[in-house]
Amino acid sequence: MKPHFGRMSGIAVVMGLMLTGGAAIASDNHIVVAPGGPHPYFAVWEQAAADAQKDFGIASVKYRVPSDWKLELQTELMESLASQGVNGLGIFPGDPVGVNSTIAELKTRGIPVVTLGGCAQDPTDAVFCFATDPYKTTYTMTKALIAAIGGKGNIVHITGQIIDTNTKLREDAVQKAIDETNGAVKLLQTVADTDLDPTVADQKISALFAASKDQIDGIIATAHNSSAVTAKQLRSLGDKRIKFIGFDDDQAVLDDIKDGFAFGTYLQNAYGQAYLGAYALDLLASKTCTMKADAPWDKSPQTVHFIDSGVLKVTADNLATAKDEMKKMATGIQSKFKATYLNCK
């Protein structure tokens, strides 16, 4: 039986204060953060949810995951949670268009939805999207890779699922950076659909190296599992000639940076996405705050209500301090969010 999240009475708030060892409960809201399906990128959302509940005195902030990456499973989960009393949802949209009908239905029931890690496509009733800017980040990564290979040569782009809301943007960004070299750098190949299933990724990347290893000067991987598998295969090959820039913080990628098999990686603010999302949803669900009409939204090709959650470049120089830097990034954004984006009573 799934837990029921009802609204807390005054007595329940007092009991909650006692049960949490004196940590004050400032609201009786029940918030859930939920990706579109299982994936290692979102694992940190569970800790972020627990930290947000404690730090902001929210009655509950939970992490829930559909059993598979299917839109119907995500929408069923959203509707089920709403029927159980959850009154704020932060989601990574499994389908950037298909999820919008459920977001709209929840809005009519007074339940705010924000998108985290990836955006729903406008027109959408999602209050805002807090995510990495996939185009800007990938463009920056590609420019860094081009510099690492000396400004000329062949590069490969290993990326995520074609259905991922961010994949096309990343492919376009790689191509733009390459085009700016006026032919000095060539895109040897794009290897897609390498993110959800590490076994598939392993097969595709293995085939790439078998056919083209000696022609590759640099590799950019723009998805989590894609980066992890590439890192493991480069180490297995013992190849430090190929310059590799990965994405996210899989231990295989971090180990490759330490041992010289990778030039660097770019960490998304995964923790901050769930942490800030829960904080904002609590304020919105309490009906004490609304979004500012003139909020300074960042640019996005998907939605006008976009906030860039930021990335951190990690190389051997800052590998030891990266985790602390990421937490500072999350709390820094949260500390300015209310004044920047909300009108509160």
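Positions refer to the first chain, counted from 1. Fair warning: this is a prediction, and the values are worked out from it, not measured in the lab. Basically, rigid core = biggest C-alpha set you can superpose within 1.5 Å across the two forms. First, how it differs from the form predicted in complex with its partner chain.
A320 is among the residues whose C-alpha shifts by 2 Å or more between these two forms once the rigid core is aligned.
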Contents of the next structure:
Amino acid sequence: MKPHFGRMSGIAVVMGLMLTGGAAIASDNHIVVAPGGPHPYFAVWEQAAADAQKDFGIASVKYRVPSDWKLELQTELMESLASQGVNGLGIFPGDPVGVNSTIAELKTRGIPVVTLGGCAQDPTDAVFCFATDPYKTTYTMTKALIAAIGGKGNIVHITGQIIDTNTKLREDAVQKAIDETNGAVKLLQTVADTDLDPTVADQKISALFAASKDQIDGIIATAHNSSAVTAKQLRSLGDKRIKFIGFDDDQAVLDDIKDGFAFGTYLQNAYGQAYLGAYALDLLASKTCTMKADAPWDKSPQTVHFIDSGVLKVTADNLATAKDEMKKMATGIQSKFKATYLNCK
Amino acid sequence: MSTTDLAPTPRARFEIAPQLGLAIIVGLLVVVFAWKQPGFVSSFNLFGMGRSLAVDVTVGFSQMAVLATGGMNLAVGSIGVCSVMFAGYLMQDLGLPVPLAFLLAVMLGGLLGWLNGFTIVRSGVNAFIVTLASANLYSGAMLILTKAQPINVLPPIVSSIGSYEILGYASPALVVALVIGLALYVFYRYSVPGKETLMAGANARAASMSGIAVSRSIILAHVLSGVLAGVAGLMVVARVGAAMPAVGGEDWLLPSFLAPVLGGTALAGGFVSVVGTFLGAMLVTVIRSGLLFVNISNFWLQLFLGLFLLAAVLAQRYRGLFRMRLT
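Output the form predicted in complex with its partner chain next; the form predicted on its own has already been displayed.
Then the entire complex follows, led off by the chain already shown.
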């Protein structure tokens, strides 16, 4: 059976919550979790929403997807949901800056909004952001790649859309890790705009390999589709010399790790983001809990109300045990969430 | 020019039909959606729809201005985003007052439109090719200059304009769109440059032989288109309270054609419908919002819009054949 960690981590969170008394008092809240547009990363959110509804006794937790990655479509969806009586929204911001005005309007109508999987840029009225820290994760990934290539050589960064502010953070993080090698490692190229359209990604990464395959010692991919396409191309090239560190759990990446075409990948806690997001929104919308003013927030370059949803490094060494490690991480976050961040009546 | 107020000759009655039919369809859809989900006509949703409608209408007017000459402007979104980022730069980095920044940003839109028109006239190359190239040129230059970073420390008045509710229902942007529509109606119906633009679009050779400066009309149309694209961009700036590089671009291309074409504006030039463009944008906005309310996936939106667009184009073709029979 091929491993699929997004779903596995979800099951793990459910089990953890049941063990820790997560089956809360039934509520009449209507919660929605909505990504910024269609993307395979969010596929597991639908199950997470259904599980959260069942496990916490919430009237409804729905997963709604704008038909395209356009901020306008997401804000229209948010406004429409508010008009339909939804009283808690968890969103991946279609744009970290542009979404703020809608969040502010919803707040004035008493609807709490949390950002999941990605943050809104401060100043924002989003209650908190529960996501992977793009800067910290990319820095960690780059350090791991540098170690994997022996501390010297040329690396390539394959990343998402250039108009995504997270892309700039990722580029900065890669550069910081490279600068710390004092010239031993060089950034050969950054290939951006490879996340939303796999066809475009395929063309760009093909061109990259055609032009400079022999000069590349390591590749880091910091977006879901970018990672999946790179993994497929490395396999088709039959190249095990280039060290590749991917992102998320596309089956192509996991297979590459197993067969030696990829050094490793970093898994995000996608399921946990939606599941715990719905849990928190239910408590906030019920007015039974408020956020602690002195909660131990992490800080990200985008917001000072950041909660790291965590990542897990997976290599051939822990491919088989990654499931248990994800379970440990997810249950750890959940078990402490209410006590750490909320004041409840 | 809109024909909704022409004398009811057989031909005029026939040409009123598209706008009337569109108005009936929009009205029916509003009734159906409101019946299925009363929240559809809640003040919050009407306000939100009005704000989206204002942008769609203005983008549609921007395209309509060039369709009047028989051309097209594929750079509507690119000009819009250039105005957006320029306005942000003027307000945040140079600290200019909001009205002045908005005015200069709209002027930049007009300048970029003028460049399009000038290139088309001087080179003789089709508007499709020229504006396709300039769309990439303008967007590329904007991304290089701004490094794709949003400008989000704007004066608070900017977002206050965007969130201001007139009588609890209407957005100031919608009022601006209505005023623009009225001005365009007057321009095409009563002004000499407006009439000349339509004549140049209907038959450039005949217009030229009648002493109309066709080249000047084409350039004017593109300037007008650029100005309107800039205004649409500024509506978005007010809406989100920030200048973002993701605004406009290719996202505006389909809406820019949908509104005028659904409204009866002739793709071949020589005939525009201001009222129809407004109704066309309204149809798109109502469907988009209504589908969200009746819980039909927004993925169906593309299907519906495609069907309506095809029906509008076929109706235009049918009207053309009918006119030929009448004459």
